[in-house]
Amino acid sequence: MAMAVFRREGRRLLPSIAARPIAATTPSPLSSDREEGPFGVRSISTQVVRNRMKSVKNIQKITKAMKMVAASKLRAVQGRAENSRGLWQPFTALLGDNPSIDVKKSVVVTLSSDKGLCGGINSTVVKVSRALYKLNAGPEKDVKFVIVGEKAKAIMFRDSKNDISLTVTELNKNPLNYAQVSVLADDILKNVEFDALRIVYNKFHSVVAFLPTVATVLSPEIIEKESEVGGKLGELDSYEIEGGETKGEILQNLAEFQFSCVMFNAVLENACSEMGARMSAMDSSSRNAGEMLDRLTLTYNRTRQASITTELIEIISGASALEAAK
């Protein structure tokens, strides 16, 4: 008996629900961000937001483990970085330091890292490179660009590719030492002509703070033209030159040894503050995550209580109206 009632319920039923009309919808963006609730209004769905949940911890894992292989990779080339600097601290007493000298031939050499997710310690040595080209360039001047680091070299091949001599890409693909960055220095002494060789780089002062640095280092004309004239130079006229070896062999042999130990301290230092930005930066990340982590699950209890909810009024609406039916 009930079943036919069923069947004679159905017969009737059927032709309004066919009568209906079916749209051709196009699926929209939030479609799967969000579902239909009662009455038309649109909710979040809870599923979506778990996902999202496992999205986020599972970046915040990913930056967390970055962050302590930026801390322990600092930790190995800081110690290496200070004690470098007693290297190229007698050739700034001996010959000088002059960043502001007017020479003919300038390379700037830009330091800069291979991966990102490091701060802004690649554009901010790209910005000292390019204002040192504006400042010595004119028409009888030529400044040419020698860059390490891929970084560096995708942003400097925009606007300035044809005045790069050389560039040199994953020098910290292996450890650091003095044998492997005098192999560099060479190479680019070989390969550039010049009177001033400017270094740029990031000098590493913390984890949190790095300065921007400029050393010069004068090619061996330059030096004894400006010793002659009495330029700005170090403690150099106070020596006497004793030996079979003239003064320009010697200056020869103290400008490519100066330029192996202010390259070998600036790699070092460009290293260490290439670390300490990435750890800031995945510090950041990670508290970023968890903020968002804390806001989505505020998200979705409130959409699951909301759900919880819409569910008991039907369920208790219902009974209501079956006892009404009584």
Second form
Amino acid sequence: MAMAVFRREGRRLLPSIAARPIAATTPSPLSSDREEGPFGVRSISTQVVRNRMKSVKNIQKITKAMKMVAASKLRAVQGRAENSRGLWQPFTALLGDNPSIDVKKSVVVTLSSDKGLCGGINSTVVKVSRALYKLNAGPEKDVKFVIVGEKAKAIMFRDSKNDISLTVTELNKNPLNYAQVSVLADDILKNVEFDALRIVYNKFHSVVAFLPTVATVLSPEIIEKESEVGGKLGELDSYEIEGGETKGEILQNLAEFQFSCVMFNAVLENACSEMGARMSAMDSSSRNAGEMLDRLTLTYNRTRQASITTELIEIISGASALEAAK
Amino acid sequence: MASSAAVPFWRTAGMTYITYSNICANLVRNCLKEPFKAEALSREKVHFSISKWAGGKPEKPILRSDTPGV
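Show the other one: the form predicted in complex with the partner chain, since we just had the form predicted alone.
Let's see the whole complex now, leading with the same chain.
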């Protein structure tokens, strides 16, 4: 009778070990914890499984907390990002958007986050930046990178480091405001020569959708050249200019201000996307931790039952041996 | 018509339009009354660290902090 019980248990154990790679591949330095029953079936000690369950549960708690923090930060930034869209819309209405313009010196401004655990947003931005580089590099043309954020810096450092001209970090330490971004824009303007600036960032469409977008800002000289060619920019001459300034003057002020506004909006949208991506990453990670915990609980219970059964068998077979001897 | 006839003083001093408008904004913020003033000035805090790169190597980073408008 005892052997029948054990055979049943053995059959139950075998599939459990085969289906659970965790149980089967736990390293053998813990050999003192292992028990070898007959038929070569090995089971993991309950202590090991219990430790693992505890650490997985902690991880689940931490990722849940991170998700809530990201959700609250998202709520705060989202309103500001949507409101800041109104800053650059008049510029696009006036000057048009020319992403495909062909210029000698392009500068690609890549926006990314400083902290990790935010899903794939930083790598998509870097991919788009590299694609822009390939599109715009050529015999007389020059592309430089300005990188904002630690994560993109680390990725781009590997293969484009000779083309990086500026990197900026710690931008998100204080809450984002226009003054900060405008000082940054000023620094970029003063340090980098450009004909066209292409800002690459993740535009926030919804909590689960962020698309990498490119915003193009042209330098005033290029705008003058293009306005002679015609098209949207050619209509600039139909505007009357007040005050003692010339058209070139105004274009220069406009171009600088446009850059600053577009940067502000881009930084806010990128921050929103980062929070949204972190929320979904932490959410899927806590769900995975929950599933892992369920599987571990099953393994734990089976191991516990197996060890109880083994003890029972030993007692019973010992007792029946004594009886037989009598 | 004129070329760069009357270039405004701030442009000859080396400032960009961004810097100019930031200084003006700072002046306006300083005109507020007390509780609103502190709130508005807290919106001007700047903090980031920027470093130029030359030939694939970053130079020493400059920390720009709490200097709005400059």
